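First comes one chain, alone, set out as structure tokens in the form predicted alone.
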Amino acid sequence: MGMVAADRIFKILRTESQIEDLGTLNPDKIDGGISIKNLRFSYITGEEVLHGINLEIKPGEKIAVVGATGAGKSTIINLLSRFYEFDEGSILLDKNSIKDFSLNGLRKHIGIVLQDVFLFADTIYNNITLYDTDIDEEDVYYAAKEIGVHDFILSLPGGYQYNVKERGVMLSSGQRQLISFLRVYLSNPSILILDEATSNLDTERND
């Protein structure tokens, strides 16, 4: 069983990225203006998913993209982060093509909170910081209090050292989303994307 598992891991390690990392831009800070022009994309040749999308988002602006399931909302997120290459059109970030950025230089400015959150079989603290040594405990505690999850974490056995097990099975879907919010909040991205990120959270009532 160990050899089979190792073979799968080695196949992943040998997989070459289909995204060319040829960009050179790697700014420390961006304003976050996004311009999407005549964007066309298809997962399968001949079966177009996006049909010439145009969208302008100003720095600091908050917008909502709505549509039926399968309309292409998450696809736009994937294209913005360069998980896929689009067929036609352009995506500009601060008036520069996203292809002009290095992959790291682009993705470090984008924070995404998804509906289905992945947590590692590790402590809550390590799942929040992802072993980033530039983040200290005080930063984590302050951010947790700002978001309103500090008391919830302290209520767990071991608090921030509570092990959530594989994929975070020891937490509810809503609790995993809160941890994901905290993780992104600490990274302080210039662009924050929420993909149905509150679907499992209960609203708080103040009677």
Ligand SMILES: Nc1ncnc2c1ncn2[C@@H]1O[C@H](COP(=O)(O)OP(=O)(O)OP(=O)(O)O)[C@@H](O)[C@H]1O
The other form holds:
Amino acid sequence: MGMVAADRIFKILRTESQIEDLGTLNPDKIDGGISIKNLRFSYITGEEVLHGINLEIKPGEKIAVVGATGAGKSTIINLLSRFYEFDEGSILLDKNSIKDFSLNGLRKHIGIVLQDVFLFADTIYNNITLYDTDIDEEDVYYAAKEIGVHDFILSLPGGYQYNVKERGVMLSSGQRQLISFLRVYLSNPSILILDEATSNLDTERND
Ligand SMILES: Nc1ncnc2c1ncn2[C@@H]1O[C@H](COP(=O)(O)OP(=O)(O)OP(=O)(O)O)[C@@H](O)[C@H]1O
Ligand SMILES: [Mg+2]
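Could the form predicted in complex with this ligand be shown next, to go alongside the form predicted alone?
Now the complete complex, all chains and molecules, led by this one.
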């Protein structure tokens, strides 16, 4: 059984990335202007998902993309983060093609809270910091208070040391989204993308 399992793991490790990391730009800071022009993309040849999208987002601007299910909203995020390569058109970040950035140089500026949140079988604290020792404990608490999730975490047995178990099954999906939001908020990215990040949350009135 061990041999079979090891074989499967090695197969995954041997997988070649289809995204070529040929860009060299790796700026410490970006303004965050995004310009999408005539963007076309299909996951499967012949089944086009994006049919020539145009979108201008200025630095500092907040925008919402609204559309029917399956319209291609999450796909735009996949292309901007270069999880997939687009077929036609261009995506510029600060006037440079996203392909001119190294993958790390691009992705380190982008923080995403996905539609499906993934938490590890570990404590809430480690799920937030992902073992990044540069993150101060005080910063975690401060950010949690800002987002309004600190009191909820303290109410759990062990507080920040509460183990959420495999895939975070010990939490509701709304609670998982909040933890994942906190994780991204702490990394303070120049581009913050929320893909229906609050779809499982009810509003809480404080008045
Ligand atoms: N990995 C994939 N492989 C093949 N087709 C995909 C893949 N991901 C999405 N699609 C298809 O691409 C289209 C757009 O999907 P996308 O996830 O971008 O929609 P969405 O606008 O985010 O929808 P929702 O509001 O439900 O999240 C859909 O028709 C979907 O079936
Ligand atoms: Mg989506």
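For clarity, a rigid core is taken as the largest C-alpha set superposing within 1.5 Å between two forms. Numbering follows the first chain given and starts at 1. These numbers were taken from a predicted model, which means no experiment stands behind them.
The shift recorded for the CA atom of Ala6 between these two forms is 2.9 Å, with superposition on the rigid core.
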